[in-house]
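Form predicted alone, single chain, as structure tokens, below.
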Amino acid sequence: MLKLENIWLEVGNGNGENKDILKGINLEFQKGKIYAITGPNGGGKTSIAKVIMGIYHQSEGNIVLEGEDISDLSVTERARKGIAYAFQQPPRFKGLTVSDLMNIALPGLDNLQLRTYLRDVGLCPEDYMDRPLGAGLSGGEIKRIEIAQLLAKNSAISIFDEPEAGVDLWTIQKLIGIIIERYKNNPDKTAVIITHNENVLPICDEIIVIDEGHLKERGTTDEIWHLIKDDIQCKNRELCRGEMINEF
């Protein structure tokens, strides 16, 4: 089980001012749940998610891992705990191939096994495994690779910020089959998914909505898509024509 607990977020605005991104949030996420955060960009749900990773430090709280404190541990040392981040747009690493990338990642796992993750996520490891990290793959096969190594990782709590981000209709439905498979009902895992996709939110136990920092609203996918759907639909919209605004 894993639970924040009255976490702040404070950070610089550049002017010399502080801004606070996350409010007083408490949350808990339970073993074999699948959760959904969304709400407005902006909001502070991708900053849930670095806080969680360690990525950000909060500015007050705690953060709670099967009854440990994790709060002052680094990304490293939360990883080895067993949770795991896929951005919202991975790094690149240049100089690397795809296989170096994976091996690096993840040394344990032999040349199948990386090749199978690929495949699930609907990369062809024949067309990638030589490909370097570059210019030349786009922003969606980047963002399958990363989420290839996520999978991979078999790690107790997964962090998706915005998988269905770049990547086509088809590799979509594949991974919430993936997801739903790994996660659902699995006593050992948990899925945290950074989402605004009206395919992905109702695959979700729960519905997180968060809202300029605060914990706006939450419940199961019945109790919630309602007072979102449409919000949720206009912001698709907006998604269509280019409009999206960069999220803290």
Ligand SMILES: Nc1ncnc2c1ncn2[C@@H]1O[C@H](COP(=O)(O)OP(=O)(O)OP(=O)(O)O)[C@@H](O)[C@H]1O
Second form
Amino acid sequence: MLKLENIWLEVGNGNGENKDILKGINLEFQKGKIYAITGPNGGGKTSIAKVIMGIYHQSEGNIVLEGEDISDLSVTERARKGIAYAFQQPPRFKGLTVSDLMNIALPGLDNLQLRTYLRDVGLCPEDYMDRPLGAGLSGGEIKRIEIAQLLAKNSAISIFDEPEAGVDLWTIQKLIGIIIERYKNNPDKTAVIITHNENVLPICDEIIVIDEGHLKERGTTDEIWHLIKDDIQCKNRELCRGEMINEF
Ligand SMILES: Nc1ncnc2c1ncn2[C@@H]1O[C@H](COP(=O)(O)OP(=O)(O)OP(=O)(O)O)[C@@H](O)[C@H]1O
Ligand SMILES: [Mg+2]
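Can you swap the form predicted alone for the form predicted together with the named molecule?
Entire complex below, previous chain first.
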């Protein structure tokens, strides 16, 4: 089990001042479950993923994996312990090809596996294996390669950060099928999917809503869905007294 215990995260706001972007987050992620993290833009979802992965370091609180406090471990050490993260906005590694990157994710990857992972995210291996990861690939292609890399790592805890962002509907439907096949009721694995996609939420065992650095709600899709819908409508009404809805 992965536990976040009272996680606070403070960052500079660019004006020489600091602000808290995570404010006392307590969460547990169990094996055999698929979790969705959702909530408004800027709420702190990606920051939670980065704190788990060790990219950001919390100002207070602990990250505990299978009873061990991993708060002081590096990204590489956490990766070795079975945590993997696919970025919301993946970096472009100049000088590497798609197959180079996949081989870094899974050293010793054979040609057949490489082809399978690329097909899983809707990329034709013949077209993409030798493509450089520079500016020549579209945002959606880079995103799909990032997801293929996460699938290839086959880690105990896989964190997908908005896998749907910039990815076509066909690929996201395929990916949903792969996530169900791989993670649903799999006693060895945990999937955490940061998402705004209403097709992804129903496949998850639990939905976690993060808003303004706080854990706002958690529960099953049935328990949480109406809260999300009501809240969106309510915020719109407050902002524009109903006028904005008519404008759209
Ligand atoms: N390194 C940083 N420095 C300064 N501010 C940051 C940093 N990282 C995140 N933030 C701020 O923290 C808040 C939470 O950001 P985060 O990326 O975690 O949100 P999010 O919930 O993932 O949003 P989205 O749905 O848009 O992806 C935002 O206001 C963001 O601007
Ligand atoms: Mg984000």
